[in-house]
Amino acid sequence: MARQYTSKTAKSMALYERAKKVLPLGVSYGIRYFEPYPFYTARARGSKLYDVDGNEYVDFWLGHTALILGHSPQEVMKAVSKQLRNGTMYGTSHELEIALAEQVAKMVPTAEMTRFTNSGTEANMYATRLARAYTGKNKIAKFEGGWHGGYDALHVGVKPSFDVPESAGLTTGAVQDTIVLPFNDLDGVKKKLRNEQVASIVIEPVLGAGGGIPADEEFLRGLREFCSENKILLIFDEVITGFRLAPGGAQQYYGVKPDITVFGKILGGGFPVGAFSAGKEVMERLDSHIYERPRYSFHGGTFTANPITMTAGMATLKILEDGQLIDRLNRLGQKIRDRLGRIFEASGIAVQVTGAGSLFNVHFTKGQVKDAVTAFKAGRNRLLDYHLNLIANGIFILPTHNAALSTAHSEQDIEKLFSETEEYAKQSKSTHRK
């Protein structure tokens, strides 16, 4: 596979070796190297990457998950062509603004009102900060495999072993206010925070970086009605889960409703984009004119909701808004999800295939995965190879993360999946019998 792989990359190669120089890694994102060195993409269109050497890759990676219309959508490319012209970047209120959060709220019942941030570290960062604001409690909790982001107070607890920094520089009493909770356990939950005063529980609904693993109905109704018990906020991390399991995300999937929605990725079009929603009481704690200091929570930034960013926006979840086309990637992830889970078990492996909707990951495990613990358990170095082996012949997964579908998906870039992945289980079948 490795000789496959370099004698089509060479440019790539050459690439990785100038940007070593300059880049730590050679990357701007530590997850998107790969061994023995990544490829380097020249454009995008639709489902495709293309690299420097001129290779095609059907993409079920979509910018770590964000394109859900695929690459450069014409309506969305449309859109913000028209809006360059009218200008990148104001420093100053625009209607653009106004109409985006109207939309996310026409689309999550629950977002009565939104700030935008940059990105889902920075939403998740001031949604935190506001919990705490609201409550008047310091504690804050999180769950086992959960990837909120670099914010330091929410850095713990995302892979095994989790009392492990998950960083340099993360000092004690940036974390010390954090406890981490074992997710699909309602039970550990409750006899994790027994005496504690928590300002907000912060939740994936599907893993992310802990393995494409759906919370179970039942876990976050659970969920909810203890955080409605003990007067905690309830925070929603739908950065990968707003807009692509529903039309209102992942709380309507659920029919669990959270007090805080944390969003990104879908939300901008495939531009720079965090946002944090709630009700009007939670979400006033942000409005100067009602609070001063100490009691107001700041939030800000010099590019949050650009024009740019929020004409994207909106062309996208227009075309989302009526939950046809969100329904039809539904019901083609659940056909990859089982038909994967045939293709290997068909040759003898043991893989466990987890998402929801239209994301899908897969594990090499016998064991049921429920949690983080069970997924980084499985087998990761196959994992690896699996990905690995797909990149090399033209489809692209980051390796060992989960993967989605967009709209630009066509029946033969499945059916490459499902041919490829056959390919992979024979010859790995055929390898473990030598």
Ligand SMILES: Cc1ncc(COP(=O)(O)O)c(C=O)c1O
Second form
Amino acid sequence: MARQYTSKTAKSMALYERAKKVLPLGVSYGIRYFEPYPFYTARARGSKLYDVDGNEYVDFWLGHTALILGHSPQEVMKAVSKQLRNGTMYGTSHELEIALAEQVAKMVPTAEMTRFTNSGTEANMYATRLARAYTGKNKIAKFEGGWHGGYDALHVGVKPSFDVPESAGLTTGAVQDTIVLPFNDLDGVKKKLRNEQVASIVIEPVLGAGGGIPADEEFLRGLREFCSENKILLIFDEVITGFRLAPGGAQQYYGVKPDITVFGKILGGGFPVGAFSAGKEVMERLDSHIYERPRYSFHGGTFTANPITMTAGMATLKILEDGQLIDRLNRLGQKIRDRLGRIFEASGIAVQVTGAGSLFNVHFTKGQVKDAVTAFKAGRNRLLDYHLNLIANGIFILPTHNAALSTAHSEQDIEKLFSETEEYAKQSKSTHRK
Ligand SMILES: Cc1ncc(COP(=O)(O)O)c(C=O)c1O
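Next block: the form predicted together with the named molecule, after the form predicted alone:
After this comes the whole thing, all chains and molecules, with the earlier chain placed first.
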């Protein structure tokens, strides 16, 4: 496989050598690196990425799952081109930010008020601060395998072993107030929090980086009840699930309401974004006319509510709002999960295909995958091998990460995923036998 890849990617190899000198690991985000070196993208359109060597990839990574309409969708590009002529950055208030906040509230009823940020990380950081400000409690809780970005207090318990710090440079002070909870295990949550006072519990309704694992509906309902009973704010991190699982995100899909919602990815319509939203009473903590220091919760930033992002986000949400495209993608997602499972099964390879809606992930294991612990126990190298094989054959899923669907994917794109997976399953079955 490596030989097949390197023979097709000479220019990427040269760029990687150049990149290594100025970008640590040759990339701008560690997860974008894979062996032997990543390809470097020259352009993208619809469901395809094209690298500097002219190779075409059907893209199921979709810009970290952000691009639900595919790359550069026409309607969004048209709106953005128009906005470009009116200014790229105001640094003042403008109508587009109001319109997008209204649109979010229309699609996600718990998101009565919103503040925008430039990334999901920032949005989670400010949401956590808001929860602390609102409840007057310091400690917070998150789940094993939950990824909420690189904010110190949430950069805890992401990968097993969960007790090993995720990064150097996290001070004890920053992480000691974060309690890490077992996913899909309500009794475990209650036990861990028995003698604790926490401001918030943040959860990805479908674990993303933790393996594409949906929360059980009963678990989410129980968690909601537990939070209400204990005056804990329930935060749904819908950076991946927002506007993807349903027009109203995972909370609509599951019928469970959080107190605060964190958004990102799809909301930006292909441009950098994050946002956090809640009901008026909670969000008013951000209003310095109502709450003075030290009771007021700060949020801000130079590029917040950038007019290009607001425009692209609005154009995207308008396309998604009636739910028809999302329903179609969700049905397709189910078909993909079923078919991938059957393909591996036919070759006698034990896999668990996880995901929900238009998200899917494969785990090479016989055992049930219900949380990040079981997901990380599955054959990681096998998954890496499968994904690298797909890349060498023109399908891009970022190795070991979730895959997602966009409205730009064609039937042929999906068929290619199936046929390359079949080829891989047959090959690895025979390699296995030797
Ligand atoms: C669920 C979730 N929350 C938060 C983040 C962080 O968002 P960003 O990378 O925009 O900072 C991510 C990013 O992948 C995510 O998947």
